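Just the one chain here, laid out as structure tokens, in the form predicted on its own.
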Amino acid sequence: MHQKTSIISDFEHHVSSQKVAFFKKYGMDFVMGERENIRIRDVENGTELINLHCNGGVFNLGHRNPQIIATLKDALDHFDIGNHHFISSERAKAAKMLTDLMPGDLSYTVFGVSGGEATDTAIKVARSFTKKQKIISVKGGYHGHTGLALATGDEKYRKPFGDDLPGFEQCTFGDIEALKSALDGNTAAVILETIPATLGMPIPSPEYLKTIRQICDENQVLLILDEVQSGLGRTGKLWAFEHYGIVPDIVVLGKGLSGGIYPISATVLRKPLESVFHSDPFIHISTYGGAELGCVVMQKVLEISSAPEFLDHVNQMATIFKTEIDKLMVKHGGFLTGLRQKGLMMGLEMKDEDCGPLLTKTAYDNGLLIIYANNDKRVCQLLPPLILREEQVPEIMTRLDKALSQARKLRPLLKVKNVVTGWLKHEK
């Protein structure tokens, strides 16, 4: 059998039978070969895709990155994953360097390996520093597929899985009444994305996240803020949360922070949050959290990316994306409706809800990767790397100007909606 032939077969018959049968559905059955900077290769057949999604930010610095490359291959003739139980050097350094680019008195780390990891570790810290049990986070956000992320997140996700677990309510974004509803002398944190990617880009107004902090304060609930597609530089500033002139008092940071090699994660608190690990220091343990590997890694991440240079660049790129996204709003009006955008974590926004799957299609035809927000599917995130150089910009946008074009054409010719809901889930 050819190479990609038994690849899709050992898929199918070993990790997912249903997604080889959905990608062969509707030909997009692509097989991850070469990748390299902006672009993923076809295993066998020589598609391109241009990434456009960067699976969330995990490829903000590009596929492949040298310099991240570098350090890792330095790193292994040292280190390997270490001991949690003892004390790191290299853990010492990822942690101080984070959190010296953190605000406020936001000074200890706790590592993880996925985003929904750190997600559960802020919950645990929130409920044992204020000895309260409610968590409050927004319908259509996004924590993760672990245990207590997936209690924050959407219910087609937790009920194929057995029931709801107790002291978990949602309100809608942006409806501070709503949040003031929900409070109660039992919360102990609101959570939210500073800028939710699955509910499709919605750009906080710039009184809604300084009224929660507010209220929070007020309440004496503590404010947990995702910034594990956020962060890193994506919205032109280190922090999104920055945009804000907030401090929350638990960052959780995912996806990016592996550069795109070696998976790592972090909950980062406040000082007095750390309290909670006084009495038995072993209470909460992460075998593959902080990875010596993943901390040196982690560090070329932050240096790279907290460079006044670099986030220069993604502020420069923004305006050109900006204005190149406002002529196709123009030629494909009435289909691209708006863009939502801070810095380079952007969504287009279409007519209606068949608009955003269709787009996901088309684009892939055309040799774009793009997809669209599963919880408000009128818009397809659109993430560049963040190392991503002028020269590359029209090459993208005349693609995408092919693909509204088809998408358009096709968009009244439906008959089902949602023709490829469910293409690549969001995971952490």
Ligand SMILES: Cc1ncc(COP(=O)(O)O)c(C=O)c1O
Second form
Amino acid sequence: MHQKTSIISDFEHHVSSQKVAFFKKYGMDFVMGERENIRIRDVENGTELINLHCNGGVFNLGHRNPQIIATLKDALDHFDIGNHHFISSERAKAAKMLTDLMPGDLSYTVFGVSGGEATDTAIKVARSFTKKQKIISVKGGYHGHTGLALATGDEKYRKPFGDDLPGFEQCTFGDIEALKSALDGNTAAVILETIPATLGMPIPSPEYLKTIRQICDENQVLLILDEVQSGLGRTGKLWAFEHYGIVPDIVVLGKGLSGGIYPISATVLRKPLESVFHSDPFIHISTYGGAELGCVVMQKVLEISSAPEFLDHVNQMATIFKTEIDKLMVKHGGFLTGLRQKGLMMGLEMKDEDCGPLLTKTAYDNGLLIIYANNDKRVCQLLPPLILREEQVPEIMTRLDKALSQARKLRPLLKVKNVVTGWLKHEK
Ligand SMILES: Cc1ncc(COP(=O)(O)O)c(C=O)c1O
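Next up, can you give the form predicted together with the ligand of this protein, since the form predicted on its own came first?
What follows is the entire complex, opening with the chain shown before.
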């Protein structure tokens, strides 16, 4: 058996039979082999993709960033996971560095492994601090698939896995009146992504986020901002909320904090909130959360991402993307209908819900990894690595142009045919 055939067979029989069926059906049975900078290659067949999704920001610094690898290699000479009970030099350093980069009194960090875990922690802290229960989230928002994070999400993700947890309510993004009517005397917190990625990157107006902050203050409700995707320079500022002149009570971080190399997440708390752990500092535990190796990696990620020249670069690249995508919007008018953008956090808005999945496929066929937004399929998420260089852009735009042309050609046919592997391949 060829290497790839045997990998796919093992995956099918021991990880997920239906993922294999899905990817085979759509001719996308890519198996990640070599990876470097902005590119990933199939383990066998020579297919190469430029990664413009980056797992939602995990690969902000590109694949196998040499600085991150060198940092981890060096750390391996000294550290391991560490011990989550003891006082730790690396946790202390990483938390100090992170909170020094936050405004106001956002000065404590609870470490975790994943964004979902960090969200769960944020909700636990909010409930404990306020002694209230209700958590208001945004329809189509996404904070993870763990317990409390899952409970903030849409019904389609929760329903297959049992009864709803009490104390959660969603309201429509952008609708202040809906938020006001969801609010009651038992509300502990409002949670939302500063820019909701799975909802297709709708860019909030400054008034919207400012008003939410004000409503939270007036009602002694905490504001939790999830910057798992939008943080760490993605929007051209270190934290996306800096664009809006507000400071949240709790910030949730993950993905890019790992440097794409060592999983780590963080829940950053305003100073008074740390009091929830005063009576029992061991009440919340994460064995691998804030592993010392991860903390070393995270310090390097913060050093790189907070450098003014790094953020300048993100803003320059964002301007270039806007210029180029505006041109594509003219060329593919009526199909590509809008660009949602804050820095390099971008969504390509298209005509209807068929378009996101279709462009995902035609982009793949042209060597680009972009993925439609699962909670608004009109939109493809566009999150290039932040280390992308200007000279790499023309190749991306040529491929995107071809992908858009193919998607436009195929779209009318979707109404009369099912998309099947051979058919889409035939159109290449
Ligand atoms: C905005 C946001 N928050 C939280 C999460 C959950 O992170 P994780 O998958 O690491 O649990 C994600 C994951 O995609 C996310 O996009």
